[in-house]
Amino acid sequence: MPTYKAPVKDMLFVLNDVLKLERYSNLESFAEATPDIIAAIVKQGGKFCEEVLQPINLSGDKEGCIRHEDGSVTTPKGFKEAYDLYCQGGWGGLTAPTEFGGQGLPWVLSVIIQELTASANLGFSLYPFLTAGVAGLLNKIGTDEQKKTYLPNMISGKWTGTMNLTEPQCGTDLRLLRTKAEPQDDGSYKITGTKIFISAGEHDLSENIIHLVLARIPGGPEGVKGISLFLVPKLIDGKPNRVSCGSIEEKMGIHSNSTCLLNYDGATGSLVGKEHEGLRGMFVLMNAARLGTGLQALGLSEVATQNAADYARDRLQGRSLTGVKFPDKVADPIIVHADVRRMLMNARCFNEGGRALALWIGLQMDLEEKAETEDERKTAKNLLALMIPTAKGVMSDLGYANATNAQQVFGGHGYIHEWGMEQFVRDARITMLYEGTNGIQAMDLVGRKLPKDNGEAIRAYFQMIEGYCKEYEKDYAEFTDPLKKALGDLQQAAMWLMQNAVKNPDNAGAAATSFMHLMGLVALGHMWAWMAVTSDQALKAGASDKAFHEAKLITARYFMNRHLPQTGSYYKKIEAGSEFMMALPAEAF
């Protein structure tokens, strides 16, 4: 049976010591986020996840969701009770606006809760995660009446929400979308069509489910310019709307989340935003959704690594290559073996570095809206443009790889359900696929974000990293020198793409994933340099938790020496271009 311990100390270290959230106490919503309040939130959130969500994760995966003949869906045993406790604790309203019943705290704190819940129980976490996304979108572009009607109920958890984009013939390419929205005399619309892969599409946790649906108004423009966005409740004034669950998808993982096929048969809906501007509205929540997907992978990597480390300390197998370490035992625990250490250290680098990166990105999302000056808000927006696709793609790729390696530490036991490791692997796989596959994230980064405004965003990022290295190179060259070298590879790669992608677009496609991972390594390198400097300064100041900070420095050195040099190989892959990748005819595959 797997276990989970919330990484409270590490989370507080990043929030208070690295990011120093107290610096922003002058900004809206940050004044209440004192170190004491932050500590209470992280500790209580961790306790809830450890004691309530984690114990029903394995059983929820085994039981799954059940669709009944009337189209209703029952979630696994214990989920309704856990959801009620989640709502009573106010976790869904942590960062929501106070005027609608939320607590109004900085959005960066929701990053913490998303990781904790994903680690403890990914299937459960998707129910409130999607609800928060719909509520956040309504708060930004909904009408006053929509906000008044929906937000208090969604923030309290009384109602939940979903996102409906995908159709059987239409995934990423929304030009192919067929769902129709017929205008009615009373200003409403009748929605007709079929949506698939709808997470939390039907369940028994909340009184109502509010579906956010992309559809076409007849007579509108062709392609993506003719797509509009609608709110379609499951119930209207307590009576069923014409939307039903046709089936639950048979999936590889996240069995405890009801991923549904939904049929809309003239269901009543209301327009969100303007006609034919549905994608613009949907992109309002995409930043949070894509970062959230990366956090799901991070959470699974964390819990899988914790269990692998526990197993490695206990499992006796063979003797250390450098001599017997436990002579009183019949064999040494496998944690003495370098190859086991390799897998655990690689995961540790990602878990701690990825957590810092995710929290830093979450802070940028706050600053994009709340920073004092227009320049600061613009800088945050530019950084997010680069970091969101990078975080989603890199964190889910590495999170899945780490879950698989954690399973590897268990050997054959990792393949058996009761140990929980194979569930982590299955659950982590979806993070590379939904909210836009990782190849799409890479193409978005290279094809849209990199050249936008003549490369303004990437140039700002280069300047930020260069400035950091210059500030600390005198006393911390062991961390800044590898980061500067990695940044040089990233700069060369960006220049190569600017010179070669236009004349042959396949060069951009061939380079995209390598560029995304190169960018991710630099971003993680920045976080590790930042954490290493912070920990070293804490040690010099006589920090009481000496072991914690010494471990940070060792892990930082491991990352700088074992991982960051990979930027050179990614640059070489980019420089190779697309010639041989595209040379074979399709029928040769």
Second form
Number of protein chains: 2
Amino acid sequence: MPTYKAPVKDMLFVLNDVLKLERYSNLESFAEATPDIIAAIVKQGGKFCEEVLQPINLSGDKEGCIRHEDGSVTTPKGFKEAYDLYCQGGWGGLTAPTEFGGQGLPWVLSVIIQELTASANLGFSLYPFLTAGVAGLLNKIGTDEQKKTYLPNMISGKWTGTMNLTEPQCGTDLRLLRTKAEPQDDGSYKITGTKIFISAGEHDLSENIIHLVLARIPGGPEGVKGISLFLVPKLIDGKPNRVSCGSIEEKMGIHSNSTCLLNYDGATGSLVGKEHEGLRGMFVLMNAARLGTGLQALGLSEVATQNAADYARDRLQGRSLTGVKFPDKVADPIIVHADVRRMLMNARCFNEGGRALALWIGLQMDLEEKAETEDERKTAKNLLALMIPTAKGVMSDLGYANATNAQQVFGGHGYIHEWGMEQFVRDARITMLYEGTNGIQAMDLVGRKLPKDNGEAIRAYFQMIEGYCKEYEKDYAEFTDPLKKALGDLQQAAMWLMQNAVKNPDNAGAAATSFMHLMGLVALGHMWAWMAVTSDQALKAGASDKAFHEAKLITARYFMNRHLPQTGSYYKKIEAGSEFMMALPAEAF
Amino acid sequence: MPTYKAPVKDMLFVLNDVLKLERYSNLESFAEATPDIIAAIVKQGGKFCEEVLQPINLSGDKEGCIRHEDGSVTTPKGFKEAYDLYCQGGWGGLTAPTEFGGQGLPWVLSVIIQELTASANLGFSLYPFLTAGVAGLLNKIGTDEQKKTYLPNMISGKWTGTMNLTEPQCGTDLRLLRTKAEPQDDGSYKITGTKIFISAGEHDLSENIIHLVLARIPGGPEGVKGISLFLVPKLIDGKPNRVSCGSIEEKMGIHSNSTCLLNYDGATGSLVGKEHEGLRGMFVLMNAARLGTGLQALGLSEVATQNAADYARDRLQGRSLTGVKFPDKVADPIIVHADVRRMLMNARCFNEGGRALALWIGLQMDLEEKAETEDERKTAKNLLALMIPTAKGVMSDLGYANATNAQQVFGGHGYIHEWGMEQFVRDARITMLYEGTNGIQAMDLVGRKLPKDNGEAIRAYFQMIEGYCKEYEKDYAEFTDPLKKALGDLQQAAMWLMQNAVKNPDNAGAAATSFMHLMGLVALGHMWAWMAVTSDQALKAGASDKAFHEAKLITARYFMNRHLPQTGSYYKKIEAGSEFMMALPAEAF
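Would you generate the structure of this protein in the form predicted in complex with another copy of the chain, following the form predicted on its own above?
Okay, now the whole complex, with that chain kicking things off.
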């Protein structure tokens, strides 16, 4: 059975030493986040995930959720008890507003909890993840009445939440949405339609489930401008509303999360935000949801890598190419083999680099709201515009690839359920698909975020990386030189797109995924340079944990040496253009 | 539910137009393989797979195999009937020797059947695949008595076969093998031990199961030189032998194949080949088994791509970036989007290029045995030395990646079992693990095959590709130029290895996987140039199927433009060396 150890030290390194959260203590919510509080949260959260959530992950996958004839759903053994402990620990309210019972801490700490819970038990983590999303949205655009009615119970975890967008004929393209919302005399609406792929749609963990539902008010505009957002509770005043679970999807993974088809049959709902502005409401949550999805992949990559490293240290098979390392054993552990190291080092580059990136992005989400000056808030907003689709797309692609590699370290045993590695791969696979497929992320980045405001965001990003390199190139050229080179490829790619996407928009589509990954490499390169500089300075200042910082420097060098130069290969794909990609008639496939 | 259409036209194009099998009609077994016979086999084989095997693939995955209390195993519904039809069709004997009831056709036609059956139903295909392996081995090194006793029934399919290598403590490293074989007075042996991961180890398809088992005769040499090979039938003269299925593994995929733990408890076996030369015996089959594994991944990539293309043509969502394409529909089909095309074109490059490569390799397996001159046989042998590990490793890596991309085309629906796409991914995953992990393939290529006989094989390969380019560069520079450039990267990589692997063998280990993929790109580039030239010549000669050949040329250009230039990026990884990869102490992971 797989194990999990929360990467507490690495998380604290990023929060305290790299991002230096203390610098922001003047800002709302940061004042409370003293180093002691942060350390306590990371450690306690890690302990909870290790001891409560991880032990029911493999069994939860095997057991899955069961829908009964009356439409009720039972979660796997131990999930209800774990959920109660999660609520008692106050984990759902960590960054929620204090006036509704939350602890009001910075958002960046939610990023920590999301990674930890995803590593320990992705299926479980989706129940509170969606609840936090719904509560966050209500907090931003709900009426005072809605906030008062729903937030305290959602923040405590007594009630959970869901997001209802997808319908059978309507996924990415929300113009095609059909669910109806008919206004009633009392100001409420009757919601009718079928929603699919509703995570946590029905279950036995909470007393009530609050569904957020996109629907059309008859007579409204066509297309996406006629979509409104509604709040539809499973129970109203304890009595069942007209919403029911028609089936649970049979999926590749995340079996312990009940992914439901929900039937709305004239269910009573209340409008959230303004009529016909439902999409704007949903977009409020987009950044958190997409970063969260990237974090899920990161969490799975982390736990998969930990288990692969343990296996590689234990499994005796073959001898090192550079001579027997353990003559007293029947064979050397497979970690002596360079090809096994390769998989572990690649994963390490992503796990640690991706963690720093995600936490830095989480910090920008705080700064976008709470920074003191308009300028600082704008800077954060621009960074998020670029980094959110990149983090979602790149982290989920790399998380899946690393989970697959970690499974590979196990050889044939990796294919067997009881080792748990194949579950990590199956679970990670969803992160590339939901919250907008990775192709959608890439198109969002290239088609929307890049050209917006005349490229303001990307130009600011270039300046920031150039500024970083300039600041450190004297002492740290071994890190800033490769970063500058990678940035050059990114700039060249952006230039190519400016010149070629207008004359043929398919050039943007053809380049999108490569551009997103090129951007991801630069962003990870930035993090690795930053971490390397931090660790080197710590070593020079006589840091006690030498081994930790030395490992950071070695991994940074591996990344600079082996990963970052791949930006050139992405650039080549981009400049190949769309001609041959689009040349075949559809029927030729 | 997914569908499958056998790629008959493409297969015949490769066999007849590219490889020109007719050229070999002077050789043993090829004389019978007239174009008419070949066409009949491909079409009939395709029809059988479409109509009999494919319809029970999804249900077979869901149902899996069931082990009963008495150790017997039931395969999923419809498998027994399908297997009987497979036997009646004579598919198991296609390339088997005529003296034991086979049809004696060239091996390259088995390659066709392996792809077809893997596309339609990988789990099913493993039963006959293993049987053919065991029969092939007995035919090469069995005694006349063994051949007479076992081959007719195995070739007809009345009996099936298995290969027993792995033990819990012993996978790649066969030195660690413990199963015992004690000689008896009557010349037989009593086999005792536990074997795991035995595909098709116990089932209800055939009357008997013939296990080939690696075991040690007490008193023999230690290490791999003390391993012998034994034939252990499930039934002897209709009576149960002392071998039983202890459990069926719970796996990520190929659920319809019973992967067994087999307990040998003093089972009666007979020696195959010589004492202590069991590994040599097993190696006889290595080439066929490894190419077959690559073919399985190819088959899954093909069927997954077909379904993704169908879905992309049907699914209406969003509008083309270059303007509405279907104004009469609520949205355009998603095949209008470049990023969807990218995934389909990438898969197409691999499916068609990989098919040509696999068939060309299959032909070399025929030529290694049957070519008229020692020189020709040697040439084939050298090509196989390089191409077998490359085909196994590269085709399984790319097959899995393409199955994943095909699933991606479906968006969230790809994650749902009933669409069948997630099964293709789960099934494809095994091909990177069994028959030697892909890391083992890469090490075999770089550590064994490259340096062997002073690099004779790789030098011959360089010459062949250079010769090919020289022959066609005048008229086909658009294909030979990129191929030459890619070959240059391969040569540079081989040179780097020569200079750096001896002084530090970890440099070979660190480079191995990248070198294997670099080699794979060159090999696929060779096939694409060859196919492009063939199609262009066909068009110039007024071929009737213009659309087919034009699609070939466009896909070749896409490959040359977008895939082949990635050789440079693999070279960069190779020359990065092993320093930082190996620098961390094992406990740092």
